[in-house]
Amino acid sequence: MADNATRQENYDHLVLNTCVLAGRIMIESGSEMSRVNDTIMRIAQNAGLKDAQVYATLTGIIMSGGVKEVGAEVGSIDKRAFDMEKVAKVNELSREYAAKKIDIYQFRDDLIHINDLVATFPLWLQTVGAGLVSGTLVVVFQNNLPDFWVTFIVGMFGWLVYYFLNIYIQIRFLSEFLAAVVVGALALIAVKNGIGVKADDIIIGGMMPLVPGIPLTNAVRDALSGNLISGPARGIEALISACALGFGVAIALHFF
């Protein structure tokens, strides 16, 4: 009897740990809170923890199994990025667990090794994508076809600066600021040397891959779903990021 109780307790602890791990991956990858809470609760209920409760914010997750012997599990969230592939993969694993295609042990192991399960785009493809977004939007919104290629190149350089600063410096909002400085400086230099036509259009296009669209969208979704902590927090985060971009362009306009 004691052995059965111990095994059940260990199993419940494993379920809590798996739920918190899944939620942490989703928040770190840019998921909205309503999806995080729904996924965690579905995992817990499918595992037999019918009375489980979860409290998730941008900086941490607290989860109780609803059973006195199980206690609670706490997970901290120290970084946030945007990887919708990971969010989709966690949801896919959750559905497979609900359908009994995998057990809780395989589920947790897949979450631990999720970086190996989710393919990431190579840097060259991300850079080309940033250039295409920049150049295309200049043509679509500003009707400025002559500056397509200049904006394409400026957008690529801005993204490279942002990418490598995020890896090697890891200071919040500094990468956006310096990337915006580079975009603004290159746009002004290109126009002064007769390569570009309109510096404003080139700057607008080059900034597009850096604009915090996902945080702003998730902030609105969290606020509308009633999450009045994560919603405003995401909104402030997006606002600071936008301010960093604006300050970076202002510095470039002043010195170049």
Given for the second form:
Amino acid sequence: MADNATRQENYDHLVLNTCVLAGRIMIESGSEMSRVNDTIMRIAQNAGLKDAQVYATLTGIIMSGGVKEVGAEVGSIDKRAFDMEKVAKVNELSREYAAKKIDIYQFRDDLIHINDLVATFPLWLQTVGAGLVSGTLVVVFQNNLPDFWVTFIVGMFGWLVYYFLNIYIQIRFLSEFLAAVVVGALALIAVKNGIGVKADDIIIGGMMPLVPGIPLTNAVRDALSGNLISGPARGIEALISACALGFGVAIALHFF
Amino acid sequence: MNLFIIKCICVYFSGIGFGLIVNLPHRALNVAGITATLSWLVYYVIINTWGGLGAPNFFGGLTIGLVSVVVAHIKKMPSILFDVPGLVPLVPGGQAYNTIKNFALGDYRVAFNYLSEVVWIAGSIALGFIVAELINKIRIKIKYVSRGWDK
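Now the other one: the form predicted together with the partner chain, given that the block above is the form predicted alone.
Once more the chain from above appears, this time first in line as the rest of the complex follows.
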């Protein structure tokens, strides 16, 4: 009898742990909050914790199982990046769990090893992606066809600077600032040397991969779904990013 | 007309390029590009017929929201995967840059003009998203009620 109770307790602990882990991965990869809450509650309900409660914010998750013996669990979130494939993977795993294709042990194991399960695009492909965003949007926004290739290359350099500084400095706003300085400087130098036509257009294009589009969208969504902690927090994150980019360009305009 | 076709292709590739940056799953890349193109086409048609700033961005955002929910349903993936790349061609990049530039040059009156345009555009896109979400919620409700699930 007592053995049975301990086993149940262990199982409940495991479920809580899995839920918090899933939520952490989703928030760290840039998912919106209502989806996080939804996924966690669905896992808990499928695992048999009917009265589970979850409180998720941008920097941490608190979750209680609604069972007397188990209590609550806290997960802290220190850094956030954008990795949509992880969001999709957690979603897929929770669907498989709901359909009883995998059990909770397998689920938790997959979540712990999610970095091995999820493929990332290689750096050169990401860089080409940044170039594509920059080059094409110059044409779309400014009707400026001649500057396509210049912007493509400027955007690639801006993204590379951002990427490597992010690895070494780990302060996102600082790397955004320096990347913006590089984009602005390269654009102005290119125009001075007769490679580019309009410096303004090249800067607009080169900044596009760095513009905080996802945080801004998520901020509006979180605030409107009633999560008044995460919505404004994300808004501030986006605002600081935008200011960092702006200061970077302003400095480049001033000195070059 | 030539430029229009080039722009369509450009929008498609901008969606894919942004997908590469945020590490979309391979299966979602092509669809993300198509979502971006569709929403931009709606935006383009409306800005050239009605004009203004609010309506084109509102309907652009609405299209992204609706298309991404439908696609997410078909592909069985979260809808955020498709609306993030779709948003890229609508972002008021040019106006935002002009705001910063004029602030830096000390031309505050022009800067505030551009700033209000940015706020207006971002607000319209967000409103489009919200309405799309509302429509989606009503659709789910109707589905449940018609199945007799009384909830």
